[in-house]
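One chain is shown next in structure tokens, namely the form predicted alone.
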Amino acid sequence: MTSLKTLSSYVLGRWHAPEGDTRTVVDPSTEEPLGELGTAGIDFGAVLDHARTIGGPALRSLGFGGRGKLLADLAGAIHGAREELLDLSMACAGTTRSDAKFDLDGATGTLAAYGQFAAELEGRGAFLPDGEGVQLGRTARFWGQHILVPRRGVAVHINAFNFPAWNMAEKMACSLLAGVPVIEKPGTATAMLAWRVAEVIVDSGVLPEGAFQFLCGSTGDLLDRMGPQDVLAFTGSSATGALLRGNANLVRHNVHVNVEADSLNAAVLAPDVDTDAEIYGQFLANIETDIRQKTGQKCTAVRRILVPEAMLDAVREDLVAGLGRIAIGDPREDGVRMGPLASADALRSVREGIAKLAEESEILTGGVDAIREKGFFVAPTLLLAPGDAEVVHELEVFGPVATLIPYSGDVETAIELVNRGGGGLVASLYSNDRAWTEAAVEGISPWHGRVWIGSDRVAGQALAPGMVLPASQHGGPGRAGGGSELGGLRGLEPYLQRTAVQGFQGLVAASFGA
């Protein structure tokens, strides 16, 4: 058995050991210890304050362009570390090689792009004009512009166990851009992983003192400390996104808070694609990939997959053949494609919901049984549930599971079974039936926060819809959480202040203008 390690937090400047109460971590794949956590003797009131009074004037007088090589060199660190985050991410959150390199290459790959998106802004310091400006008064003499300044306060960024690494840099990419610091809190699950980048980045010293700290456990009373120029974004479950939406505190101060919460995404095939369409393979292979992959716990997985009728037995005949051939275990091991959940909680959870599932489903492949006597195995389970079932449309299972619904194939239908949903992050269809894709495009755009189209042309050369892309919206409306992340230099949004000023044009064009 090897030794603990002690998963540090990183504030004031210095790396601070846990104090009194800790949590272990563990291995997923065999259920032996790792590391332990914790946050007791933290002063989160000192925390806050280092980050505003030291971290926020340094960033800030850095500009955006200074402040996008700092995110360039960030990558460069992180990437030079590659290899052993690999192997870490195996051990600790349970992940194939190839899985691992989703997370951490996305980390990089976020933060080198909002590197390179800092070149539009170039030359730009304290503050970027909002669109044009404007006319208020009976002459152009009288003037208006739009500006967006970075907030004075700071950035706390409630991170998910599922992508350690990626989620705590897509959400430092936009707030350190923007010019406002960081307080980072991993999932508790994969801690350790988030814990060695965090080390990566200090050591790096790439970015100034109090730019970056790092919470290794519990926030303790850090958000009843927050202010009105602070920012707290969360990615994790409804239940608890709402809880933190209703912190006293945060509600007097009026913090913004930004949540990415819970999703049931739909993938439909249209009536006019047949088995032997190239889109189809596509469809087939998607679907098996957010089933399998992260062993289903991504966000932007397919929960619900969408079927014309007459198609329904050949897509059934298909997945249930490709999912299992899914060699399933240890990701150490030669030949898995899959490995365990990340923890004994989300087991247990997958399990329940599995069960739920089934009151109003048919268990395809896959199931509650344990398939190995230790780690938090579960097999790739795929169901089978009539359109009008509530359950489907109400509880998102994070696993590997989905269930296939067969409707009639008129477009309307779809668009009601997909918006039944609540709100989603992501909704993808697969038609060459370009009527068909734009009225569904239409209807369901309102209740998504991204439509991906597949179709004969792009199929093999688009990206799969489970993909977070820097430039493109990540965010979802109702169920989703309400909240809006990365879209390029829009991903600043949340960090910054649009303000307007108003005075003589000569004055505010000259200085505020575009």
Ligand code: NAP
Second form
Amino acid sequence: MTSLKTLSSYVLGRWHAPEGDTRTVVDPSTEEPLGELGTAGIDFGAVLDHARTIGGPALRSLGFGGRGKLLADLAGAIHGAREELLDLSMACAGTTRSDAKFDLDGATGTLAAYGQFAAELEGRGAFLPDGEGVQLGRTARFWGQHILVPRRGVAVHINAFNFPAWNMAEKMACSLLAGVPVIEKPGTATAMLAWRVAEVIVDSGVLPEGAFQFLCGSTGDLLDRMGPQDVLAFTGSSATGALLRGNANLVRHNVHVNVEADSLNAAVLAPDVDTDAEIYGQFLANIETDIRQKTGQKCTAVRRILVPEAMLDAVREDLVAGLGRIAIGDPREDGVRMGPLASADALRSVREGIAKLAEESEILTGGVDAIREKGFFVAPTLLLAPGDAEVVHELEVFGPVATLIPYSGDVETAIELVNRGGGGLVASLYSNDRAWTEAAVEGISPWHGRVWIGSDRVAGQALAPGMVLPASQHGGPGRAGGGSELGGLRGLEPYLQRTAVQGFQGLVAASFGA
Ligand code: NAP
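Please could you give me the other form, the form predicted together with the named molecule, since above is the form predicted alone?
Next comes the full complex, this chain leading.
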């Protein structure tokens, strides 16, 4: 039995230990308690002011190039603690070592990438020109130029439990580069890893005072105290996203809110792909990875797999065989390729979700049965939906669970079924038929933030659709939250105000032009 760690918050330039009521976090493989957290006793108004009055001015004084260097240094500091953090992730989040790297290297990689994107902003101080200037009046004397200026508030980042390091880092990268200080709140189940990363960040001394604060526990009345120059960026379930977006204070002040929520990501096998096609192997590998990796707790993981009726038997047989080979267990044991879910709540919710899907679909492998006496384990689960299935297009089961959906192979049918998800983060298409692919992309793009195209030409080279890359947008419409993150320098936009500056061309173009 190890001693319980106190997971403190970092506010107002010091560590604040939990007072009063606390919550306990456990090792999801053994259920052994690991730490206690809570934010009782924190003055959230003072936390916001600290960021606005000390962190914001300090960051803005550095200019875009200077802030880019901070990100590179932060990436280096976190990378320096990599081995310790990988071990901690296995203990407190139930990740395999490879899943832990996915989170942690994703975090440092995204910070480093934004450090590099900032190179093109070198020399930029208080604002960024946005596009070319434009003649507004009868002559060119009256001129207009859009500029992007850092908001004078603070960014509150409420993160999901599934990527404790990456989720915090990708939001921080964009906000800090834009010049806006951050308050980070991790998902509780895996907060221990985020807390340790926060310690590394603070100990590194890289960031100016007030630029980074960390809340380990509830946000109290923080949202009720946010103002018109602040930003709320949230990642989590659609239900929580809707609740936070509706906060009366945020609505009253039109606080900029970015929501990254859940998604019924679809993969579509086109009718031209048979088992001999090179891309077929990658299709199987990607699906298996999405179900196994992070025990399916990935917002971009595939939930619905559309397969032409003629290919159903082959796909079903191959996937069931592949999933059956996955060794499940405590990630610290040899050979384990899939760990537990992150918490008892997650296990309960996944079991309920599988049972709900199974009311209309057939379980081909996996299911709700307990795997071990202790720990939050569930088997990789594949279901087969009938043609008139509905729940599969409505319910996200946030675990190692996906459903096969047979279809005719017709592109219009595929588009209609994919879009029934109500708005997604990513949809993946597997085809070597250009016309089919073009029609599919056109049909599903309005409902998706990202479309991934697999073909024999990229088989073995394309990064998996579940990967979120700093240079590509992350986020999607509708149930996916309607938000947008990353995408290179586009990722800074939530933290910048766009202003049209109008006046004498000699002034506007010279002082504010590109
Ligand atoms: P969640 O229950 O919605 O929680 C998300 C975050 O919101 C957590 O930090 C949670 O804190 C916090 N929270 C909950 N209620 C709150 C309230 N009333 N006020 C302030 N904060 C509140 O989601 P989750 O279970 O952590 O994450 C899983 C979900 O996130 C899945 O649906 C998944 O699809 C989605 N997700 C989406 C993305 C994306 O980029 N689109 C990425 C990852 C995950 P506590 O943990 O302390 O309750």
